[in-house]
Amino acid sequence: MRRLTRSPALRVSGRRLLTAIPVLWGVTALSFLVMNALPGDAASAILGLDATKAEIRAFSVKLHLNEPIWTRYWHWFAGVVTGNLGTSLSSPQSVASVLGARLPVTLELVIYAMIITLVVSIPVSILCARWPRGVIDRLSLVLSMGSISIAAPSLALLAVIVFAVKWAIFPAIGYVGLSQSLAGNLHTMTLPSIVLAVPLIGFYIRFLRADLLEQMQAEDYIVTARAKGVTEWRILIRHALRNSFIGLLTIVGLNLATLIGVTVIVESVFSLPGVGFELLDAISNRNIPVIEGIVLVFGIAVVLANLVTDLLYGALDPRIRHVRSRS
């Protein structure tokens, strides 16, 4: 009887998604414990200076902010694997449609980003491979290494400076849905995507021409190429391109915590309504619920950012598919 053998994509997502829960399980642990930690109390943050002791007792006792850590944090972890998320303290609306309203913005922000950042990059590299030490390779060490050395809180606000006050290229705050408008949207969500991408582009180009370099002066099938009389631009983007891609894929799952953590300050530089923006509103009252489901989110979307790349190896490459339908 033939035996039935699973493909190596699920047993490699079957493995990762397990790893996925006690890492997810610790993240949203500790932000509770650091929350928690913290002086002061939500009761008070929400309800203001002018509360009385009184209002702020019954208020805690009202959302069980009275109860012990653990008590609070074993029912909140509940509602998690029953799907429910919560309720914000600071509103009527449950987490989960707080962070539906959110999370477009940031999601579009993120990959808007990423695309610029690509487009860019991936020319300039190839540029630079081609003619090293050339006058693009060496502008675009200068640029590239400013670019990685500047603070994201500096470049926002002085992409806002120049790109919105002095030029008025770029709206400074504000944002328009794509619902609303296209060309809304792209206009309000230009500036913030390119100072995400600024100090990515730079770090990429640095890494991507490093890696054809080393390809195009030491592998033996560039040397076979060669020998076949194959042109050197064919070689450079048919053959070591592609292989490079292995390597920046790796770059980019790696980068997608980072990303997600600067859009935070670029959102609130902004004002977009996005799940960066809500993340510091809810620090600030001390919205556990609000503050544990963005966690969550978050790590869900790092997770799986790192599978999808995983995957995108065997297709790039046939040897590590080869070698993992084997373990």
Given for the second form:
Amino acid sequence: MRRLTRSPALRVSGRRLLTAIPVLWGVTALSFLVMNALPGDAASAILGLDATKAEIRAFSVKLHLNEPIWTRYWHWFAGVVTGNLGTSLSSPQSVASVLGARLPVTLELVIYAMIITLVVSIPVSILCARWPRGVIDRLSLVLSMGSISIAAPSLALLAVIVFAVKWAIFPAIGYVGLSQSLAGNLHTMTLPSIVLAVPLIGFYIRFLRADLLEQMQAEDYIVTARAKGVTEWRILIRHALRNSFIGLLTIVGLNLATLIGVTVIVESVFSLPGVGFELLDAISNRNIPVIEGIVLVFGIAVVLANLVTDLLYGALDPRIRHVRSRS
Amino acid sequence: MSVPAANVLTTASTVPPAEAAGSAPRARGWLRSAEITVPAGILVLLLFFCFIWPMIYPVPKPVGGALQTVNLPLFSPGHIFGTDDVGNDIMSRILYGGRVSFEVAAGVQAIGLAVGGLLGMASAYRGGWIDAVLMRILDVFLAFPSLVLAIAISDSLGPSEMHVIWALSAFSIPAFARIARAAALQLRDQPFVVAARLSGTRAWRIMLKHLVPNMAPQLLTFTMLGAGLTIILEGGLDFLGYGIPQPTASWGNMIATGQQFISVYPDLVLVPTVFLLLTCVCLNMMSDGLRARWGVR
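Same protein, different form: I have the form predicted alone, so give me the form predicted in complex with the partner chain.
Complete assembly follows, chain above in first position.
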């Protein structure tokens, strides 16, 4: 036990998890407050325009919407602590089962996009750093500037125009589950993932190229490696790139929150039944338990990503294992 | 634009070696550096055409198009970018929509700078529990999907340009607070600040006269980056139906309407996309160029 408490990785993760709790609480309280400030309520939104006043009243009572906000928040909060996320207001499903159905789609989208991003941006930035100011470097700088400047809906629709309307390689909308058919799933998920990945690719290339070049021109270990006669390629990949991974990791962790926002737009363009799609629906229906569940999951994802990043720092660079307990 | 003195002194050491060791003619004149002047020139042109051109030239109205002129192609006589599905001149909608984009970008940056910048700077300078509380609040905002907050704010206030500005400030206030806090933390214990404090200068005066000028390069370059991002986000909000309502023109809602006719009239999406892209590329390039010039990391 004593050994365990001494382990820096455990101590760091323990502290991070503890500080994450008030953050997550703040996230849910904030969204509860914001959602309750919205005009209109779930009862009238779900019953539609034809409902009478009495019907709406009865439905509100059934959904506990007539109780004060603090009581409702407390009910919800007590449920979450005991592992119960509540029931969706618009359907008899529990929030957990709604999330269970929607989350895999979004998760696959994000992971697929991240893989595309890394597979493209790492080799390209190595090529850029190998011949700075060369053709590849200049071209990729121009393209990456464009890719970080384009709005997600524009990019998604451009992709649809080119790959779905003009060439019909990928479908414009629709979703095939991973359990139904792998090929069908990849067929429907590739275009949305590329759209999600493009701005990230630009961002990562800009970062990695600058980081690699900076090392190649100044660092002592690079000079030493050159003096030993190590080839430029080997220096780039074995010496410089490995160091850049730490910075890259920070960016991946930070990007996750932004990426989640973009999935809402991408899922809406491609009609993917993911969390973002559900979120838009829940917001327009004032389906607060579902919104709360989604916001909580997003919050946990961001907090966990940051935690994993911090732990990986230590694994990648032993020097920061002890110093970097807090940031 | 005068570069603060302290920054000039540190520039030499903080310029990344990649830049310093690169092309030799680094010390060209301000005007000759194309990486700043070209995007700045394009932005000035865009601003001129969006805000002043409609006043001096009879541009058709962006709303209330005639049924006879529905869906004209690009380069039609009198409608250089054609017309949309209800016969409105696209050129005119681009110009008026550009006004919205620029106004929203400016408004959101101004609010972010004023509220977030001040909060971040004051909390870093004061330190202690105020800073700790602010950091936790910033953590909440960092973990919170801002798009949800923006949608909720714009939904609860109702669709209008001013409300979009408030909604998108949900992004800019925490971002500016972080940047300002980081910048102020670096400056707080610098000798000139300590000297000012020891000679009895009031806190607000130190912040205004000593911190703000030295943080200005960082905040200004971030403002440009943020303006580009805001324009992109405004497009996204419009696209989801929580932004500028039709029939008011905005680049985002032009793209959203164009989506319905994408297989027949892709120009309806392409034209606003090109303008959105051009504007954001220029803003990003200016931010990059100024950052390299001022040695902001």
